[in-house]
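Only one chain comes next, encoded as structure tokens, the form predicted alone.
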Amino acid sequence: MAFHISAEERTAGTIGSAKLAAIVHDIRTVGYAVVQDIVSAATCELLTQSILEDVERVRSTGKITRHEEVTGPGHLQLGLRRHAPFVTGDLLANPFIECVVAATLGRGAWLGFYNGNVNCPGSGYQPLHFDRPYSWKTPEDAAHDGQPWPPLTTTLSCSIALEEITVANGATEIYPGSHLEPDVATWPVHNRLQDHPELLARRSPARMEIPARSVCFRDPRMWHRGVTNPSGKPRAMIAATYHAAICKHWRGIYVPNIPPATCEVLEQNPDLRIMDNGELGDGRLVFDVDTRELFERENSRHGINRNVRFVMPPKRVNHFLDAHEVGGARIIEHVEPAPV
């Protein structure tokens, strides 16, 4: 079910108990849950123009992407602008998407991944996947930090939806419930879903539909695929994705037993994470320093860490490359953005 924000929830700019929690239910069971027009129509339709220039700028390279290459044809993981007036308070600051993300990973969740996610007019298939790790791998991992079986996530996925996603743009494939099928706990990196059709028989295909200006909150654990586009123009949809505060490496990673030397370091610099060599570094999303004024304007009253920082003239952020590295985007000097 999608759930409508009231006229009293809007004043207050935060979601009513009982609601909250059905919402939050419906993400540790059924793996996703969608609220209904918390993003305005005026955002959406900068951002869906913005996202489409940028495909065309992409697409006159005559290159295939990256995350093409890797994942399907057509399926663009395409980087948004990092400047004003693209990057609004109801994409990045929304009180609503907090007080879901909060109630889901407790307050101190911090922003660790910020992208555009386009389904292109004559894309193939993805492989099925799921896009997070088990952060507890055993049972007995979860129990020795009070965790159930399966666990709770330590990530949360939001799409959101700039127009209208249905079945006839590219609604992408989900199964409910794939979430808590702990036997893909312990998998090596390389190991295919589609190589166990017993475990996929558990479970039932659906599309995840979104209703335009909404957002669907999704447990990345989830299994799901980028699906054809048959619409016949590019589909824009943003994917903004949350860590829990126990989560201190840049990709979101939950490490168990890090040294309490690193512990309390950590501790004391919340823009520090672990990096991939293991060593210190900063974890935080790049933005020019024009949209400043919107992430400070004032503090997440759910208690989220947006988790980011600002480059400062002559430099500035190309937000084209680099979407999966630190940062979220290559920091560039001199030069205008553009895709290579």
The other form holds:
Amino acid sequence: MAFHISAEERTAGTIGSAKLAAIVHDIRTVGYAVVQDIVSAATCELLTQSILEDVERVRSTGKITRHEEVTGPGHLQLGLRRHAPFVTGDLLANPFIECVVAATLGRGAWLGFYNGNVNCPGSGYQPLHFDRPYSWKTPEDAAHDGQPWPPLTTTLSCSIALEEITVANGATEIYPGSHLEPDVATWPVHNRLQDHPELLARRSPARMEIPARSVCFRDPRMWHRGVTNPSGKPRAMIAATYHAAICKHWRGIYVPNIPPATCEVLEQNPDLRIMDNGELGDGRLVFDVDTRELFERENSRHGINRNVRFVMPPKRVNHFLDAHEVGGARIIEHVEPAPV
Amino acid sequence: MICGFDHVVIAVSDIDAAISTWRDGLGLPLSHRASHPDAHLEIAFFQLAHGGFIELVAPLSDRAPIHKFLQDNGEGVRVLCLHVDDLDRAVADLTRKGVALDGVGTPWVFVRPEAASGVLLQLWPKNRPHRWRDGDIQK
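Follow the form predicted alone with the form predicted together with its partner chain, if you could.
Now the full complex is given, and it begins with the chain already shown.
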């Protein structure tokens, strides 16, 4: 269901409680909800232009990206520019986005991923997949932590439409309600959905169509895949992913049974996350220092941790590289950002 | 290509009331009824004498896939399922014509409503069995 923001809500920078409850209900039951017209046209125009320029640069290398190799040709996980003026408050300090995130994941939720998602002409079908496993694998584990079964999501994906996203330009195929399918909770790694036609038979697919300047809030456990873009031109979308405060791994994974001493350190320093090797490290996303003001102009009124740090010249961020590594981009020095 | 009728899925909010409507009111014999708590669905099937069947689907909870459809549209036809001779060939033909499809590459392929006068069409290989009627579904 699509939700509209009223004039009063725009003034207040928050969403009324009944509407917010309905949005959260849709996310929890259907798997997604769309909130319309909450990003400015100017931001959409600026980011679209920069993304199309960067797609050209990526394609000029003549190489298929690593992400395309894994998931399907034509679907680019494209890093977004991490310097002014391309980082804007209505993307990363947006009160309506932060309001929905807080209502879904709780206060203290943190931004863990910020990236472009471009569906290029000639793209293929990705394998059907989900982005996140269940944070609790059994009803007993969930009950131990006060969770229902199936458990609530601990991650929320925000798909920001810079232009109208429809079937005509390759809107993502989704299986509404599939995030509540507990059979997948204990699947071994690499077990693929297409190997389980009996699960697919229960559901019919739909498309994640999003009006321009609007945001689709999605439970990342919902089954989905990128599909062909028949429009003849790249379709740009932005992905921002938030994790609940209880998720202490830098990728937003819920780690049970963290030793008390480690918990204490994490509580005292919210910038720290558990790294892949088990040690603690700075898990914040990196941006050039010229973007600092927009993040710090006003604290999140909804208690969201924007989870960013800044690099000073001569260091800067190469947004083309390391989207899925700590920091979400590579820090470089004395060279220009480039795709290779 | 599309060559026949397989079944129609009708979303209903109360399976007992709907069975009464179709069996007692319209005179169709109830062929099979099943409850699928894991999928939060109740289903009833009415086999038609000259081929094909009618499938009534009702949600057991708001977690059922059909729940949102009922909320948005009320009771009514959810899916019209039509036979194809060869699913892969049908998908290729329709894709070449620019028909919007969902589920391509899976066994469950649908023609989107905007490409079929507002009806969600499912393409069903004509030799594919139905578990409730031809196979091992719970009785």
